[in-house]
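In structure tokens, the next block holds one chain alone, the form predicted on its own.
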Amino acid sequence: MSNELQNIKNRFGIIGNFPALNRALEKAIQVAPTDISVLVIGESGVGKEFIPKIIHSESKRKHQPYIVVNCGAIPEGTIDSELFGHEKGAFTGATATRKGYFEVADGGTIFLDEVGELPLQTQVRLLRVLESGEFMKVGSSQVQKTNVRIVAATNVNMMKAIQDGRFREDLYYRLNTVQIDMPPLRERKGDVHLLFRKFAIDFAEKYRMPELELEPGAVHYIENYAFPGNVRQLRNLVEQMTVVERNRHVTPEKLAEYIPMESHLPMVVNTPGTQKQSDFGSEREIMYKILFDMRNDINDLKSLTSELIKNRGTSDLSNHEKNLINRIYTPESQQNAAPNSLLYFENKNNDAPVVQNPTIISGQDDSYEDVEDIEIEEHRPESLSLQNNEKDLIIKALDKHKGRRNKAADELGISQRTLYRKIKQYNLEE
């Protein structure tokens, strides 16, 4: 098996030795004679592609055809009439009967990447074949019979698939009779180097320059990097430093420019609901983080009314800081606020947010902190004589407008949103 092994390494280009890389060549080679189905699992940029090759190329049907189909590209209202054909007048622009890839591919292999992109239809279109290697063209009611060896590949997490519904468990035990799994390129640290090689001699030759060279130090930092693109990004990489590069021999710090250690790439797996989990994370620790800076400037802002009080006392305040007081410090003026809510915000802008109870991040009624309790106390007879003077200013106010309340707003300084409240609270409804 190792000179078989070493043989088709030789062939389709591939470099390494990493034991679980050996172990998924050495199961393709063992399938490839017999004719059930394969499913290639893996990273994205790990080879895939490499194992339907050697399966179709030491198979029976070696001189029958092989199509490729990427099943995440084909958009889900063509793909059956792509995979089975469709008749003519079978929907609109279909001015003609079409062979699919399952009639043209008859007696040979079809590999299906990214398979866990099927829509669901197609899945049951699919498990037909695979059950019975029967399958009818879009638009037609006459059955048609294949012979076709099917491989597929996916980088999906395809438990995780079956379980949100996304995929069928019949057709993922179909089609997984043989699993071979592709190792990511970051298990594989003996065979970075030995692909850096490759690579560089590959550019080299095609661009007509001088070859890479990894110094000593490079080669330890790139076999320490965990490449979240596998070999596809180490390719790039190589042929971008060959064509941009003049400096022949690579450097840790020159590699660092292209690769930082410190800003890896979250791995290329396509695992359902990470992203949505990842964005609401984000989301909640922003809220957090305003509310926090919200909580911070009405402290301020309380320390600063603590100051006026005791600077100035309450019978220099004008109207609009005496209002301003009572909202604050008055357990009255918070009835209408959301329970042991820390805040209360009114705009002017009737569309801005009003932001309460943000109690859900400290636990605990925070309403009197860094404020002197005497102090209130001692100003608490005069809140209650505001109040009273509040319903009076709001009835002058609306009589001196005729009832307009937004010019009332105006005139005593508030929101009309505060105004309408006020206005519910002391009863003034007309």
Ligand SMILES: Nc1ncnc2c1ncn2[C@@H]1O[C@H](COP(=O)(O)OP(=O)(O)OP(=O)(O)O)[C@@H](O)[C@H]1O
Second form
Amino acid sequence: MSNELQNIKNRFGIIGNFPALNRALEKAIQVAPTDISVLVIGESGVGKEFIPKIIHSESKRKHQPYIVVNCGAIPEGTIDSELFGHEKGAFTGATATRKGYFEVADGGTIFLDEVGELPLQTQVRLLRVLESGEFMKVGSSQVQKTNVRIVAATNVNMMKAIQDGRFREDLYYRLNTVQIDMPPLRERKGDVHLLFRKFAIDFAEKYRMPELELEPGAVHYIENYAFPGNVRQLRNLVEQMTVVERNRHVTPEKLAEYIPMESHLPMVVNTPGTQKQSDFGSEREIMYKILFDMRNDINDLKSLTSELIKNRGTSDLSNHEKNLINRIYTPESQQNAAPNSLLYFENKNNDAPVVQNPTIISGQDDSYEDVEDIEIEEHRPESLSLQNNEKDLIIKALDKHKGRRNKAADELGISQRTLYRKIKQYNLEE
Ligand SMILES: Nc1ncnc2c1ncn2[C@@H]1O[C@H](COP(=O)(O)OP(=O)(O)OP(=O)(O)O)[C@@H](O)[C@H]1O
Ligand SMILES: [Mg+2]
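Cool, the form predicted on its own is there; where's the form predicted together with the ligand?
Shown next: the complete complex, the earlier chain at its head.
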């Protein structure tokens, strides 16, 4: 790593060594001395705000103003006036002439955060100032000049915003002369522990508490967590735990109370530009995964109905409802096959369960009306082919990762707990 990069990291307190992070920082250092507009792209909490600060501090503008404008936080009605100023009497409440940020920051840098949120009429003014350095105060017809360097950031999909007509394409290309991508934390596994330690030290000092330490299993746990809120989420987690936890040795179980693995994101994500796929990433396999998830949801719903029926009986149910239940709990292959249904009805007057033919229950036989209670003994509604595919995928993933279940779960986009359950279910334990 170059000395310059290391210096920047030290000065700004930036932790991490992941190549894509280093590349982003190096690009910022490289473009800093120019006046080129830069667009920083990345998910929420990845550290986008470091980039404009680096650019400003490494440029010849560093002794001039640096202004941060959060475009998403300024009401639409006042944003033009905030950015470009207004004349006295331009609108109700404009009791005096006011300078806008573009005038104040003359010679310096403006960081337009959440630039995707800018209203369309402001985008027109911004394009003009970017192209010619000219702008007009709201309510004025006098053209003014300014010399401002723009760095913008966004965590929204700009292409989508352009397609939806919410963002001007010409402005996008003008802002995006150089694009800097900040990688999400889940892609920089090696940095997670470093960041945890840095935040643990910072917060121990801030709250005058001993430092938190991760047990080996806990390191593994956070390295495999998806961190949808990225570094900000990790930082908040460490702050919370520093204050709340008595035990300074953090176990995976403790972490699971704060960040349950269930919020693991699937590994197979196609983001524009990256188009990455896992080894199993064919569309069919992704579809299988979605189907497995849906099947699990359906099974949960079935269990719930089953419980409700057990507890409340069926006397209140209409024929139609009974038919539906019958359809849901009877495997398709047996729906017309009669006596050996997995579903049976218990006749209250007789201790022995009476096995009913599902076709009879579908309302064609009045004897059904006598049935007072319904009990579902067992239901295996899944399609066998789906099961086989699921089993195969699990075997493949385990093979690929030499039995390492955390990696296999990652690859499959399911939680480790679900994978453990499946391994048991399919007898895959060696
Ligand atoms: N590599 C890093 N090293 C140290 N701290 C970091 C790093 N990346 C991010 N942070 C910290 O994480 C928090 C979130 O970063 P930042 O505010 O830059 O996110 P962002 O990308 O601007 O997100 P948003 O789109 O939500 O505004 C900040 O407290 C920042 O200091
Ligand atoms: Mg931000």
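Fair warning: this is a prediction, and the values are worked out from it, not measured in the lab. Each form is matched to the other, and the largest set of C-alpha atoms that superpose within 1.5 Å is called the rigid core. Positions refer to the first chain, counted from 1.
Has the Cα of F18 moved 2 Å or more between the two forms, judged after a core fit? The answer is no; the displacement is under 2 Å.
R417 C-alpha moves between the two forms by 2 Å or more, core aligned: True for R417: a C-alpha shift of 2 Å or more.
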